[in-house]
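This document opens with one chain alone, in structure tokens, the form predicted alone.
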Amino acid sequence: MEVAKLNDIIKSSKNILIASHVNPDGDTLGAMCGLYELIKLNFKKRCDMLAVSKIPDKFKFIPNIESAKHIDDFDKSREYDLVINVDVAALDRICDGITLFKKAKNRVNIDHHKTNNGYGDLNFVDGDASSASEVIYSIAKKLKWEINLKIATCLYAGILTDTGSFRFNNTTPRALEYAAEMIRMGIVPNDMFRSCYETYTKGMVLCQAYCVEKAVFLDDDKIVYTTVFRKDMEKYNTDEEFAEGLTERLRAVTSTQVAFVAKEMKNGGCKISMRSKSVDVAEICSVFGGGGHKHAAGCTLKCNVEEAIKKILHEIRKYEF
């Protein structure tokens, strides 16, 4: 069994690194911190945790998150016995962490994105799972690892956020069953919801309202997008966290089939976040080296926002809806 191999590799490894993806969300952070606690509890080993970009303040409640280190704090020449990527659909999603992953003696890939090509030596990729956190919880149950409230808090956060608070199509019976088990362990749903969804500053709320107001509707309102420029965030004294949930708000319009947010990056590139009701946006994003899920995906284009919008619209309009 593959899970037995994972158990053996962890047992034999002296130094372990767990890596989360760039622009971390609740799932990659919950999965990383949950796995950290699982290994600490069941193997009496401490792992290093890699964050390649800023951790959103709203996820600071996740147990062990304070132990995660930025990529700049790592010795890139170090060789780990084991590196485990969690919720990392493609290797470039760990940016400079690729060096540490490739040099490791054992490389494990735990994910739930159907676009994941199985780049690890050992792969646990379940495209039917709601989240990487659900995959980790499933592995822990199969291996009969002990699970405490800290672990449940981490993994519940991952399942909660990747299912959109149990609203998205990936909210399966298994995801709800796992969540119920975690609630029996002591998780308080209302507290978790507030931590993940009700921690916006005034500036974040105003900036999101501004971006919604300037949304552009096209093709009989079937396509809608908005832009986020660095100057917008500076004006409202906020950062990229404010955009959380913005694409979903645009998709919620009755007539909308495809919605996206085009966000200006510090390096001059443009990050695209897409949502749809019918179109496979993961396929669209894959054209630009991105990916994700059928109705929720993203990509990064090395051009300015205006040019990125033109390219994205060109791909969207290849579909009938």
Contents of the next structure:
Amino acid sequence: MEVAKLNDIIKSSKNILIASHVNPDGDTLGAMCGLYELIKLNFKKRCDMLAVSKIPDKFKFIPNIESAKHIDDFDKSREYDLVINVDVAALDRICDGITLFKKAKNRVNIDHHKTNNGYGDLNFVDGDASSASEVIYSIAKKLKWEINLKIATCLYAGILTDTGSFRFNNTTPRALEYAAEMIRMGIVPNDMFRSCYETYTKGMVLCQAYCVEKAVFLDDDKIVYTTVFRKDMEKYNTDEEFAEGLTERLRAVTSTQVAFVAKEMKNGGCKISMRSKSVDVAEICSVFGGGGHKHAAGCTLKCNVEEAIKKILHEIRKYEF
Ligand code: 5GP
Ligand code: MN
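I've shown you the form predicted alone. Could you give me the structure of the form predicted together with guanosine-5'-monophosphate?
Let us now look at the entire complex, which starts with that chain.
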């Protein structure tokens, strides 16, 4: 059985690295910290944890997150016995971490993105799972690993955030059953909700309102997009974290079929965050080298925001809805 192989590899590895994706969300961080604690508890081993972007302040409540190190603080010549990527849909999502991944003796890929091509030596990719955190919980159960409240806190955070608080269509009976088991272990849903969603500063809420206000509705309001410029964030004294949930806000309009946010990147490129009700936006984003899920996907274009919007609209309009 594949999971038994994972157990054996962890057992025989002396140094292990767990890697999370760029612009980290609650799932990649919850899955990484949860797996860290699982390995600590069940194998008495300490792993390294890799972050390739700044970890949003609001995720500081996730147990063990303080042990994660930024890629710049890693010795790139280091050779790990085992690197485990969590929630990493494609290798380029760990940026410079690729060097560490490629050099490792064993490479494991734990994910739930349907667009994941199975780039690991050992792959646990379950496209029907709500989150990478759910995949890890299910592996832990199969291997009869001990699970404590710290682990449940990490993995519940991942399931909660990736299901949009148990609202998206990845909210399956299994995701809810696992969440129920975690609540029985002592997870308090309202505390988790507050930690994940009620941590905005005034500037963040006002900046989001400003970006909703300037949204552009097209094609009988079926397409809606808005822009986020560096100057907007400066004006409201906020960082990119304010945009969390912004694309979903635009999709909430009844007429909306496809919603996207075009964000100006520090280096001048443009990050697209796309949501839909039925169109496969992972397919649209993959045209630009991105990917994700059918109804939630993203990509980055190397041009300015205005040009990116033109290209994206052209691609969206190839679909009928
Ligand atoms: P978000 O819009 O919240 O950044 O991302 C939505 C979904 O699309 C997430 O599951 C995320 O992992 C995925 N995603 C976002 N950007 C990219 C990208 O550039 N490449 C790939 N492969 N997936 C992405
Ligand atoms: Mn995820």
